[in-house]
Amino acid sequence: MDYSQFLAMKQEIGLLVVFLVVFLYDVFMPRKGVAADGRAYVKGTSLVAVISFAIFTAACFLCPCIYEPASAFGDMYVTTAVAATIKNILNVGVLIVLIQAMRWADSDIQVVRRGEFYQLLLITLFGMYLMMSGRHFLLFIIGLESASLPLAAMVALDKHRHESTEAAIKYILTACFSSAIFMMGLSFVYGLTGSLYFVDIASALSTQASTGLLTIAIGFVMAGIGFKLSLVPFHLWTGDVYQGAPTSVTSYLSVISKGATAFAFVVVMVQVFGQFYTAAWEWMLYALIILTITVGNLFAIRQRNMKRFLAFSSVSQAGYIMLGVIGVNEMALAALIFYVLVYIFSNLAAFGVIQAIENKTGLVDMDSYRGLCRTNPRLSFCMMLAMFSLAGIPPFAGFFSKFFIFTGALNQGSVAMYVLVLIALINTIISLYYYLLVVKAMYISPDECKVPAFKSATSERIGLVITVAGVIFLGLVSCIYDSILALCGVA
C-alpha cells in the first residue's frame, strides 16, 4: 500500500491534527481546577479547541493546494474544489458552534466532560468529510456511521437531565434503523450491479432498464438518508432529540449535520442514480419535498418550546434544501451551497440567543420571550434578524438564498417543477407567520418579561456578532453566489 495516498486527504489530516491537539491537551495537561462535584479538570481546553480549529479553518481557506482535485485508495476517496469549498463552509459553522458552546462547556456541570464534547464533535465532522468525498459505498457508510454514532453520545452529555438520556436513546435507535434501511437498499444495488463504486454502479445501471427492484433500492437509499436529513415522514425523532439534547449539540445537529448530509445526498443521487431521475426517483423527491416543507411548517406553528420550534423549522428548511438536489444542474448545486451557507449563520444566530438565555435563566419556552426587547434589546435584535433571514425577508441573506434555490430548481424547466416551486412559495408565507410570532412576542407583547436584564458571556457575544454580521453581509453581498456558480461550472 502506498501511504502517500493519505496526502490527498489534506482537510481530513488537518482535522485529525486538531483532534489530537485537543485530546492530548485534555489528557496530559495537569489538573488545575476543581468542579462542583469535586472532580479535577484541565483549564483552557475550550480555548485550545477554538483556537486550534480557527487556525485549521483559516488554513483551509487560504491554502491553494486544498482546492486541487485528488483521489486515493483506488478512487474510493475523491476530492474536488467544490467538495473542499463545502467542507470549508461547514468548518465556519463548526467554529461558530465551538465559540457559542464555550460558556456551556465551562459550566460546573459540564466542565469535566468538555474534552469529550470537543473530541466527539471533531470525530463526527471527520465522518461527514468522508461522506462527502466517498465514491465507494463502503467508505460512505464508514463516514455515515462515524458522523452518526458519536452524536448519540453528544446528545446524552447532559447526564443530569432525563430528557437528554431519552433523546439519546431515540436518536441511536433511529440512527441504527435508518442505517439498516440504507444498507438494505445498497444490498439490492450490489445485487443488480456487482459493485459498490459509484462510477461502476452508474455504468452497470446504464445498460439496464428501470425495474421494480431498482425502484425499491433507490427508495430504501433515499429513506436512509431521509432520516439523517429529517425529511417527512422520517422526521419523528427530530423534535424530541432537539429538545432533549444540550443546546450546543442541537445547533450542531440542525446545521452542520444537515448540511453535510444534503451534500452527500447530491453526490449519491446525481452520480449513482442520476440517469434514472425521471424514471425512478423524481416523483419520490417531489412527494418528500412537499410533505417536508408543509408538515414542518404546520408543526412549527404549534410549538411553544423554542428548541422544538427550531426543530420543525429545520424540518421545513430541509425541504427547501432538497430543491437544490432535484435541480440536477450547476445553478441548483450553487444555490444549495449558498443556501447552506446562509442557513448556518441564520440558524446559529437564533440558537446563540436561545443558548445565552438558557445558560442564564434556564428558560426555553416562547412565552418567556414576551417583552424581551425591554430587558435585553441586543438579544432581541439578534433574534429578530435571525427570524427575518430564516423567513426570507429582504434584504437579509435568507431572501437571496430562497431566491437562488427557487431559480436553480426552475432552471430544470418542467411543469411539475413550476408547481413544486409554487407550493414552496405558498409555504414560505406560512413560515413567515410563525417566525413573526417570535418577533411579536419580543417586541409587541405587553407582558412583563420573565428574562431579566443580563450580560452575556464574552464567547456568546462573539458568536452572535459573527452570525449577525454573516446574515447582513451575505444579504448585502449576495453576488458571492456568482463565485460559487463559477466554481461549480469549473468542477
Contents of the next structure:
Amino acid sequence: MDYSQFLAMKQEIGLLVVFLVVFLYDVFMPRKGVAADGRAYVKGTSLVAVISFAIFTAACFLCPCIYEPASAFGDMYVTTAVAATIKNILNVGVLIVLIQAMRWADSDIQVVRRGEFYQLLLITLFGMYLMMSGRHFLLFIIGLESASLPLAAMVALDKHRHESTEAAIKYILTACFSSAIFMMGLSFVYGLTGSLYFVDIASALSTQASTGLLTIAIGFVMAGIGFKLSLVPFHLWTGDVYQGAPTSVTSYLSVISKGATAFAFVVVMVQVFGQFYTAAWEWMLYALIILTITVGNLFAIRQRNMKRFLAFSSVSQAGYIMLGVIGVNEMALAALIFYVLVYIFSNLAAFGVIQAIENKTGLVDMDSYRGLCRTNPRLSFCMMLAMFSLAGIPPFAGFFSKFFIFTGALNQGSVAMYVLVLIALINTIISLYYYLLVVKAMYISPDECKVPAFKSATSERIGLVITVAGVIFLGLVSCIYDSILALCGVA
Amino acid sequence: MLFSNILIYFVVIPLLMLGGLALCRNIKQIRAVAVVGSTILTGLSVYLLVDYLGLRAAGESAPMLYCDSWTWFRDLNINLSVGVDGVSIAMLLLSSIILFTGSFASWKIEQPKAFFLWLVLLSTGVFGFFISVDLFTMFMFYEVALIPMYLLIGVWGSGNKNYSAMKLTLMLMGGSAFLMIGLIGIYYQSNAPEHTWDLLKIAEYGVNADWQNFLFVVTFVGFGVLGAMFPFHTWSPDGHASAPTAVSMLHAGVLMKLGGYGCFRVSMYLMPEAANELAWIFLILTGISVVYGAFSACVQTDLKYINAYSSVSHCGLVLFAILMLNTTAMTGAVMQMLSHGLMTALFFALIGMIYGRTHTRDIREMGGLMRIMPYLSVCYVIAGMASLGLPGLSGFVAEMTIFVGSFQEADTFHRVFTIVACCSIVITAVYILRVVGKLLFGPVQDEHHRQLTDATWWERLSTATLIVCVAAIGCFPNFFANLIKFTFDGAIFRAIGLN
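Hand over the structure of the form predicted together with the partner chain; the form predicted on its own is what we had up.
Below: every chain and molecule of the assembly, starting with the one above.
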C-alpha cells in the first residue's frame, strides 16, 4: 500500500491532530480543578480546544495546498477545491460554535465532562468531512454515521434535564431509522448497477432507462438524507430535539450538521443521479421544497420557546437551501454554498444571544424577551440583526444570499421554476412575520423585562462580534461571493 | 473615482448622518445633525437641479446624466450604477425637502436618537433608490427604505400601532416579493447580449416579448402595492394613522412615490409593449382607487384617516396618469407626485401639530380652531385648497395636466375612466371643505382647547417651507414641466411609439 496517499487527506489529518491534542490533554493532564460537587477536572480544556481549532482553521485557509484536487484509496476519497472550501466554511462555523459554547461547557454542571463535548464534536466534524469527500458509498456511510451517532450523546449532555435525555433518544432513533432507509435505497442501487462507486453507478445507470425500482431507490436515498436535513415530512424530530438539547448542541445541529448534510446531498444527487434529474427526482425535490418551506414557516409562527422557534425556522431555511440543489447548475451551487455560509453566521448570532440569556437566567421563551431592548440593548440589537438577516432584509447578508439563491434557481428558466420561486418568495413574507414577532417582543412591547441587565461573558461577546460582523459584511463585501462563483466555475 | 460623482453623496451624506447620530449624546446634537444633514441634502439637490438644467440647455441628450458605474458583484454583472434624469431629480428634491421639514416636525420626539437613526436609514434607502439605475441596487435600496417603517410605527406610533405596523410591513414586503421575481425575470429575459441589471441597457435592447406580459404584471403589482393601488391599498390608512408625524410625512410624501416612480421607471420604461397591451387592467384598478379613496375619505372622522384615504386617491391618480401612456399625462403624473408629496406632508405635519395640542384627531371633538391657533389653521386651509385643486397652488397644475393628457385618449374606455376619475375632484372638495368647516370654524367643542397655543418657531419653519414649495409649483409649473419634459421626449419613448 502506498501510504503517501494519506497526504491527500490534509484537512482530515489536521482535524485528527486537533482531536488528539484535545483528547490527550483532557485525559492525561493532572486534574487540578474542583467542581462544585467535589469532582476533579482538568483546567483549560476549553481554551486548548478553541485555540487548537482556531489554529487549524486559520491554517486551512492560508495553506494553498489543500485546494489542489487529489484522491486516495482507489478514488474512494476525492478532494477538490470546492470540497476544501466547504470544509473551511464548516470550520469557521464550528469555531464560532466552540467559542459560544465555552461559557456553557465551563459551567459547574458541565465542567467535568466538557472534554467529551469537544471530542464528540470533533468526531462528528470528521464524519462530515468524509461525507464531503467520499466518492464511494461505503466511505460516505461511515461519514454519515460518525456525523450523527456521537451527536446523540452530545444531545444528552445536559444529564440533569430529562428533556435532554428524551431528545437524545428521539434523535438516535430517527438517525438509525433514516440510515436504514438510506441503506435500503442503496441496496436497490447496488442491485441495479453492481457498484458502490459514485462514478460507476452513474455510468452504469446511463445505459439504463428510468425504472420504477430506480425511482424508489432515489426516493429512499432522498428520504434518508431528508431526515438529517429535517425536510418536511421527515422533520418531526426537529422541534423536540432542538428544544431538549443543550443550546450549544442545538446551534451545532442547526447550522453545521445541516449545512454539511446539504452539501453531501448535492454531491449525491448531482454526481450519482444527475442524469435522472428530470425523469426521477426533480418533482420529488420540488414537492419537498414547497412542503418544507411552507410547513416549517407555518409551524414556526406558533412557537413560544426560542429554541423550538428556531428549530422550525431552520426547517424552512433548509427548504431555501434545497432551492440551490434543484437548480442543478454551477450558479445554483455557488448560491447554495453562499447561503449556507450566511445561514451559519445569522443563525449562530441568534443562538449566541439565546445562549447568553439562557446561561445567565435560564429563560428561553419569547415572552421573557419582552422589553429586552431596555435592559440589554446590545444583545437585542444583535438578535434583531440576526432576525433581519434570516428574514432576508437588506443590507444584511441574508438578503444577498436569498437573492442569489433565487437567481440561481431561475437560471434554469422553466415556468415551473418561476412558480416555485414565487411560492418561496411568498413564504419569505410569512417568515418575516414571525421574525418580526421577536423584534416586536424586544423593541415594541411595553412590558417590564424579566431579564435583568447583565454583562455577558467575554467568550459570548467574541462569538457575537464575529457573527454580527459576518451578518453585516458577508453580503456587502462582494469578493466573497465572487470567489465562490469562480470556484464553482461560473465565468 | 467613487467620490467624484455628485450623486453618490446622496447616499454618503445620510450614511455620515447615521454615524454622527450614533455618536450624539444629547438632543441638541441630534437636532443639529438632522438639520445640518438635511439642509446639505436639500442644497445638494437644488444644485443638482440647476446644474442639470444647464447641461440640458447646453445640448446634452443622453437619457440619464451624471452616469457612473462601479463593479460590485462581477460575475453576476451587478454594479453600483447611478444616473439621474429630470424625474429622478424632482424626486430627490422632494425627498430632501420632506426630510428637512420632517426633522423640524419631530423636534420634541421621545427617544430622539433611535428615532432619527431609523428615519435617516429610511431616507438612505429612498435617496439610493432614486439615484440607482441598476435593478439590483435599486431593489436593495427599496427594501432598505421599507423595514425601518416597522420600528418607527411600532415604537413611536399611536393607536392600534402593533397591528398597523405589522400589516404595513408584511403587505409592502409582499409587494417586494413580486418585485423580486419580476426583476430577476427581467435580468434573464432581456434581449441584451449578456445578462444585465443595467436599466439603460435593458431599455436599449428591450425585454423578450414572450415574457413581457408576465414581468410587467408582477413588477407593476409589486410597485403598485407601495403606490397604494386598489385592492392593495389597505395598509395605507392604518399605517398612516398609526405612524408618528415625521414618518407619516416621509411615508405619504416620499415612500408612496417610490411606487409610482418604480412603476414608471421599471414597468413602463423597460416593457412598453406589455404596458400598451395590459394598461387597461391597471387603469380599472387605479380608477377604482381614485374614486374609492375619495369616497372613503368623506366618511372618516379621524383626521389622519381622512388624509390617508385622500392619499390613496391622489396616488391612484399618479398611476392612472402613467398608464395613459402619453407625454402630457405622464408629465402630469410626475407633477402630481411632487405636488401630492409636498401637500400631504404639509397635511400630516399640521395634523401632528394639532394632535400634539388637542390629543384627539376626531373631528367631532374639535371646532373653532381658527380663533385658537390661527397660524396652523390658515396653513390647514392652504393645504386643503392645494388638495382640492385651487389654481395658483400645486394641485391644480398637476391634476389639470393629468386630465388634459387623459382626454387625449379618445376611445370610449379611456373616456369613461377619465370622466370617472375627474369626479374625484368634486368628491375631494366635499371632504376637504367638510373638515375645514368642522375643524376650523364653528363653535369651540372643548373648552380646554381655548388655552392652547399657536405654532412654535420650528413648526412655523417646517410648514412655511412646505407652503412655499406648494405655491412655487403652482405659480411656475412651466419650470417643472421643462425639467421633466426631456425624459418623455427621449429617444426611447419615441422608438416605442409613445406619441
